[in-house]
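Quick heads-up: it's one chain on its own, the form predicted on its own, in structure tokens.
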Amino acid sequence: MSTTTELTLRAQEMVPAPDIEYGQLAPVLIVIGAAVVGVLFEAFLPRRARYAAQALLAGLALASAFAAVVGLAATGRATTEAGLVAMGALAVDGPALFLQGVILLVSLVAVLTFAERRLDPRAHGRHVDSFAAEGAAVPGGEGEKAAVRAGFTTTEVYPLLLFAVGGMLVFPAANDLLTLFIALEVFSLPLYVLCALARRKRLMSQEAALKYFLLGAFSSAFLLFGIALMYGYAGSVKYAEIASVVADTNRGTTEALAGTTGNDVLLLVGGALLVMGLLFKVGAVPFHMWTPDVYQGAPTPVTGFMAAATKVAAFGALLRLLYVVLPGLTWDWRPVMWGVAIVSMLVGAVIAITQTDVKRLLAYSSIAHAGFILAGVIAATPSGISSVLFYLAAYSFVTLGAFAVVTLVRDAGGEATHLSKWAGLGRRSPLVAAVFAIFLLAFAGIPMTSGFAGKFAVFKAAAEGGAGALVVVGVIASAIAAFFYIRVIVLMFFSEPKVEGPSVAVPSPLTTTAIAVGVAVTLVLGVAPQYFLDLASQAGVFVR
């Protein structure tokens, strides 16, 4: 045998070939593959053909990935056949598949709002969408004016959306800390770019993107530092091995880490930094400062997608971290989460009262909802997991629908987001105002809407988990929040419309479908939630 052959065989023994279950990774592979094809479309398709091709590709990819998720769930991957894939890097279990399904459905609806081109008046005889004509052009400069005259559109938003969705699919399924970090960066970086691409108010949009990028970089640094400390503590980045060291059942590690393994200071500080990084993505207090500015400045279709899908992915990752990696520290993290949940609920509800911009109001509303969802996380019971899964599904469609309605109310400067301009909207356009009222009532948790079923589920789980005082605070915060939701409804229906007030644009079937789906899900999950609660309960078991 030649020396070269011997070296090859020895290398194969030392570095085994990876064992990848491609079928179980199909949802992620479909989305990432379509994103790569979208980049090739940008390189090789003529500009006039890109819009239709990119929108169709994104829609088909997300629908196919959702079908793959349903197929995996139907073959028992969510229950009896759950397991780890990609050499233990990812989990294919109930929570992962449930959240991936929600993310894909939300993203599919979001694509419809991205593709809308009927809301703004035509520019130089061509339809325009919500995104800048030339993203790299200086706002107001000659390059931008030339791009508008030429009818350019930033069709790169579709592959960016798909890359973000690909990262979000991996994030709640990650089963080791490095995969978690990579997924975080894969979905965060496209979002930073998407936030900067508004066609109107470009400087505000770029300011929002810069704030999101800088604060997101800090959160990534916290997360990465936490990963380093957890590796120093456990000698591994795999969730199961860290959990076994936390439970004091596996203290044997490499000689290089013998001096630090089992050091509780590393565990507590590392765990705190990991949780901080995830709470930033959730938008919980005190890691919420980016939320109102980014929601206000980003293009509204991007805001809706980000507000819905990012929260689902981040809460999924937080649940897996707390329930799989740190169940031995429940008595340490529960008091901290109590504080974060209470402050998030109260700060979000109280500050929302002072807001005069619809998008900022919905931003502070999302902060309060992060607190409500944390009540289910704090329960630390199976019913807590299932209630959080249900709440995330319900909340995401309400949020997406609400922001889709915001895109319709317009004046000469684009979207009319100042609350004073919504006065009398119910008389000018009763249907649009009624739909928005349904979404606001769902946010408030009024019976017969998905918001009530979601809040009831998480508060019930929290009470059963011994967090009765937290439920009382949650009910008080909900009452405060109901004030500003109902105030907007009163403003729309019981105020005189202004003569120079905004108009309501007539959308294409794309945005109409997105809003209709939001209303349908809101009412179905409110009137008949039991099937979906049972589905979340069946999907609420993490594989370890």
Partner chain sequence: MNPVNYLYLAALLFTIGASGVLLRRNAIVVFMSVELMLNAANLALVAFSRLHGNLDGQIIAFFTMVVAAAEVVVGLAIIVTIFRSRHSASVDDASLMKL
Second form
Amino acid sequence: MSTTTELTLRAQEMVPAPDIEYGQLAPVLIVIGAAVVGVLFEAFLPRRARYAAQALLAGLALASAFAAVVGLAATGRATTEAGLVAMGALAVDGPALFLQGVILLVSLVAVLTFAERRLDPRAHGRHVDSFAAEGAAVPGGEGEKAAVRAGFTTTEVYPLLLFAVGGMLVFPAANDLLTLFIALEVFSLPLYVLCALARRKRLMSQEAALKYFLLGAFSSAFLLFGIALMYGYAGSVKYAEIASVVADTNRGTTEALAGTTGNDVLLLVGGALLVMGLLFKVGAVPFHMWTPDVYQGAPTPVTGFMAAATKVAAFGALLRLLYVVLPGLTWDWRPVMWGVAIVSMLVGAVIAITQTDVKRLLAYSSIAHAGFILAGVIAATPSGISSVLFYLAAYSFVTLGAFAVVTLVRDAGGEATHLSKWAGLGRRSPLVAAVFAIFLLAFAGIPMTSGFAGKFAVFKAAAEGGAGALVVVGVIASAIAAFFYIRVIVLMFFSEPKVEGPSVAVPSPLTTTAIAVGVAVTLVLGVAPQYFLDLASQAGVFVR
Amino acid sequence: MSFPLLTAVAALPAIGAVATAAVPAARRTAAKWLALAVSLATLVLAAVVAFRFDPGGDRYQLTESHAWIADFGVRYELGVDGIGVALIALTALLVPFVVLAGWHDADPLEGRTPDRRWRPTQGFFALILAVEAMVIISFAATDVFLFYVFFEAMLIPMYFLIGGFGDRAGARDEDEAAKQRSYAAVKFLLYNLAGGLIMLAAVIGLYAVTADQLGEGTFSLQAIVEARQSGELAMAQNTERLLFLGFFLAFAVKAPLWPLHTWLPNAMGESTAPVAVLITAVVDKVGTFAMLRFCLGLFPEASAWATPVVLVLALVSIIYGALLAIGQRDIKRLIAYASISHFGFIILGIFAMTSQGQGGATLYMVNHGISTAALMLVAGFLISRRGSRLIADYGGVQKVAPVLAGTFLIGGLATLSLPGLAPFVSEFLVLVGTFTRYPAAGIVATFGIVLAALYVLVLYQRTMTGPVRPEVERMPDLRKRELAVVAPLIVLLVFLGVFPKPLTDIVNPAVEHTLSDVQKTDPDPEVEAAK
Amino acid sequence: MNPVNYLYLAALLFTIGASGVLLRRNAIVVFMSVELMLNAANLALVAFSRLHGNLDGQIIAFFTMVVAAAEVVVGLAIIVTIFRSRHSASVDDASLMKL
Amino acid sequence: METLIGLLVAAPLLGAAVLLCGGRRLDRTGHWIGTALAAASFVLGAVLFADMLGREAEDRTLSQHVFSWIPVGGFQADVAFRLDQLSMTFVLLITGVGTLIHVYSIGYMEHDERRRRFFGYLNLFLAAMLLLVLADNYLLLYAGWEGVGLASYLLIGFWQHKPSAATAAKKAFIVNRVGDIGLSIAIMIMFTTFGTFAFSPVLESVGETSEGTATAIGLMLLLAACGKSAQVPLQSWLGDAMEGPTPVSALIHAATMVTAGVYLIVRSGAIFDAAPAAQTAVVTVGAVTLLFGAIVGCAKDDIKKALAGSTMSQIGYMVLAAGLGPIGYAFAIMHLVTHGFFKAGLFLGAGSVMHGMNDEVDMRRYGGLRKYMPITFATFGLGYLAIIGFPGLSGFFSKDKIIEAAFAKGGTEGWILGGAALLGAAITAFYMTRVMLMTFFGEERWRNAPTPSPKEPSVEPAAETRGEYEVPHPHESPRSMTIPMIVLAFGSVFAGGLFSWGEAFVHWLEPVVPFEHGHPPVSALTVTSATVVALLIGVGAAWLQYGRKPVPAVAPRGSLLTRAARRDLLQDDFNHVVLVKPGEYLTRGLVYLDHKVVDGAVNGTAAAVGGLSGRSRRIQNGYARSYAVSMFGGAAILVAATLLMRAV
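The block above covers the form predicted on its own; next, return the form predicted in complex with the partner chain.
To see the whole picture, the full complex is given below, headed by that same chain.
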């Protein structure tokens, strides 16, 4: 008795329990917790009940996490009460909460598209969704046929989605390099798996997963090496401490530090590799090459989710890294980022012109958009931060909506993503074509859409931040980009429909809702963006 | 707070557009009547605006100002000066005719079962009304950003009008026609979008400059002009010039000014006549209007700096457009090139920086709108009868359809600026206004009037006179609906040609303000003649 | 102890790993090369940890190992599936999507 | 009284509006409405004339400000009229001859289904012409100027189904437009120099500006006058304009519109007085044209074209006179009025002949018509005598004064001009005698079917050449046509004498048109005698060629000069080679340029971006390892760039 209490007491003395602000971590905890529950569901629920239970669980978890984010923001955690939690591993501040909110909303909408089961024709009398009946089965093999016959579904996608979301929530809030790395892996690994799970065109899906995985792992190795060098330079992985070392405030407090801080190469190379790891995730040139293939191969709901949420999370992390850790190096990273932004804008826009597949087209478009957002990042001003936040919010909904529309246009082989098949869509399904046109116009940055407001915001920030030339390049790239968005619109509205053309599936309310949300956000942010701009600018301060 | 009249003028067609689009597929005719009613109601409201406007009053009247996007320094600011009133009136005036002239342009093709969901007729008229709304807002906006938004946004409905509702005359080979049409639409959009995006860079630059110097970025035209005049805002020379170029380029594409004009013949040639009217008579006017209001108002020094080059380009446009019009084989393309020539005159007048030049340019915008509408719509009626746009396919129409030929001739005479018809007044003012400051430019421009006579009369001769060709023998004369379109336009042409004073009274004070923006006064005559 | 030598070694390993990724066709080998790169980073971390006299680096190294294990799980799963469908583990064979 | 001036213009304008917009229901009454309104205008003119006579010579100018037309800044254009002796003269001529020709047209156009429209156009012409002469400023004059051009265009091309008519109409309008450039520029210079373009202030202060400016204005006005009055080098349209119905040729292309240039020059006398160089240009143009027109007139077989050449030549006289300054102005106007009478009479006569000859215009297909059309013959004959300047008739007085004034110009210039004018008189006598002889005398060549000319086959073979020749039955025209001819014949006979009685006309005009007696180097009698001699030579020569021996029914090949003159002295060929062809090439070239270069640049850019895109997308080759290479390379560049930044 006494020994145990004594032991406990001593243990408490020796290992002080960390202070964990569970309340402020609620969004992450809810999502990860739900993911774990989801895994248990897979283990214990009967097959028939899993779909409903998983979808509901995911939806509820994301909604309540979003409520938690709102709650935190309402109590001033985004502004006056911002601070570090979990022993300084995570920041709860404006950008973090804003981006977490965006990620959660996007994921919530993505869950709707994940759960859609009316698009594919029924298999053996059962509704099927976009995911493989059994991911491990050989495509077209006996195993797969049996799985389809048995009505198997890969309901694991919901927990996987939740894990990814959990990682994404942490990623922009990570306040030390270790957390950053772990968060990256936590959201990347489920995505690799999700990519491989398409019901149709499975070979492409698996190839996408393989490419994404190998290149993702490759890039995280760079990131990790960058972390190592950074740690070597500053002797710490905490953002604030690295920042103060970089800014010379406590240089030489220890002998070791005096040795390493004298060697800026460590810092510069480490910083460059770190940034590279993040640029890979945002899909900036020249780290973009995975994007078209993965976007094309992955199941479209996953593509939509990945394109929207990953970009938000990765840019959040990039912003924090550049603004919190490396402000002292602004003069070093700015020119480099200029270059990356310019080539991203131009390469994305130019290569997209000759694309023939809608999903690849949107992939290249996302590369160009990464360039535009980088223009806002480069501004290195508070308005730069808020403009990026706004752009991310605007862009993610447009992307999600666009990919949701892509899921609707189908022919015998599943989704008809080849552009030639979209000819005359406007005649057959004016509404679907019109909605897609709205998304395309938003991508193109036509006024009255969120894309314009976002583009204006980042370009304005860039111009104010002295990057006028970047604005000019951005404008040129926009003009080039306009060409291919317009091309799709021409195809949809002004071409005669093909006789054997695809049909537009009538979706369930799930996808309809997702698309409707996309349209609504696109138009509201386009016409009356002020409230959200306010939100973004209030949220535009990092805690250090 | 008074009734937001300007918002109402723009909102009415916007609401009308939504309502028209919502008319069920089977009720096509109802949609047409709805669109016509809305456009007429808009005309009434525009007339109210014109009457409420006091030429002797403040520079901008009927102003409205509301917060919009504070973060970008953007306000919803409307207000009109005389120039704006004139152009809003023109827009509201022409749209009912466009609607009426296009009555059957979007009917489903015969022999094809109309799709239940595909409602081209509703779409056509809704798009026209949408364009009207956006154009009116652009004319009324005194906030640069607000203007820019609608300046760009109006491209989209225009684009669908051009690409979606082509001229059926070329429909001998439907595929080829569709290809041409979508080429024209894409060209229109990309040209204008590219111009607009360059302007976007300049708009952002303007914000950066004002934010830098005034402490808070603003897009309010009045605020910027005032700040300039008080010396609070002093743009660096190079900055001002670059920003000016950004704005000017966009407007020059829209106007269109040589060598940025090549989209216009395609767009006007491939679209239906009413849409072509909408392009050249209404939408393009936003470009020249904006030069007058924004280029000169915001960047007076850069405007003066650019004047020589702009004048030369305008002269090239005048002569080049006219020569190319002579060389055309397609009626609508001919009218398009004629319009390019006329836009040259407008721009010439604007940059002559005299009250006659700018007053003339403003009148020119209105008059050119009416005269081109008359000519183009009659040409459209003609083309719809024969099913060909080629001049060579006609001959002797005068004999079979004298009223059609007569109205066509009047439209043509207006285009060649015959005295007594409205365009003469404006063209002469532009010439005189240019001559007083730049005699050589004035003289060169004068040659445009000979060339105008040439292309108009050659067109008339080849289509209307000579022996009657067998293909046109059974051509019916103008129908009542068509006459209802053309007759009022002709009456207006004559009225404004004989008695333009109501218009000049409205425009003159606005022009004086604009001239004072650029700190220019008319050159004094050499000899003070005994009065 | 001169930490720089460890650093050189780490850099060398990292480069070897990267070269493996670039040069080898077999997906498994490519993946192993990535693991080598991670371990190069681990070496650097541990070396720096020792240098700075704090445990952060070593902790990260442990985390990295866990992450690497997780990656193996996911990676092998993907590679095995693709091998079963294509009967080839060559990265170059998986090139359906391009341009 | 002033308000009547406006009505003067308004009456025919109303007629035009009613007739052109009225539609078919006015087909039966239209010509009466048109004629009545023209007559009303004449009556108004007469009333005003009576009123004017009742006032002091210095007090005869009436002005009426109707409304402000174009007020923009310093640019104040008004619709305002000025009725003084000069414009009064024109008003009477225009409305008088105009009314007569309306009456004539009732008969002449009787069988034309579009007669209503014809009268509408005629009324439109009257309104525009009256506006031209009544305007009190140059801009309003310009409006009238272009208005008559339009009416002329519509009337020349009245038979639009004939391609030749449509072409002629277009040509007339366009050549006139070239002249109009001159008027526009003149107005612009006036506005720039004086700040106004109303007659009185400009003319009064023209002395205060430099001679250069005055010369510029003068030359520009001359250009305008050349266009409208068919003077060299813008004369080419007048011959073709004969495609119009004959009453039109009589009214517009003989009596009134084409003389507008003379009006312009006389009206702007003060400007030319201040610009000697411009005056020299004017007289040169006048002298050249009077010879040019006369030569052309000699060679034409088409009766109307011969008369057109004559018109050109006679206007040349007027321009010449107007260029002489105060010694010539009044005579220019006087000749203008008498010419209005006799030339209108001649044209109506020609129309009457054609009317009776199945619309044949070739004089070689006429002959011996005096028996069949006595009234036409008599009136035409009187007009003929008047135009050749037969002593005692109108033309004698006015033309003789001009020749005198030309000599009075003084110096070599005077001799040259006087000589030219004399020579012109001789040629006039020649070609008019030729017309007279070929039409009314000699054998009746129309009785035989024509042999088609082998050299110049007509574009459209007429009915007769197809072997269905119908022998015409020449007959006198109806009374509606002969009465106007008789009235005009009276004018041709007596007007000159009346005007010259105590220099009445000169003194009537003097308050507005300055007058000085010219002093020719030889006595007036000598000049007159020389004129008469020249006249006799001309008549004699013509008789020798066309009276004594029969006229061949097919034109002989003729000398080089004749052939050139038949082709209007190669003016069209010149224009074709110098203007039309190069213009066509230019236009075609520009169309090509626009397509290939201007548009090509844009499309080329698009294609280039597209090509770049097509090429660069190949980088995306589908191999994960090459993607890794890109990443590795990117990382290397990133690191290198970062380090480099620091190093720099």
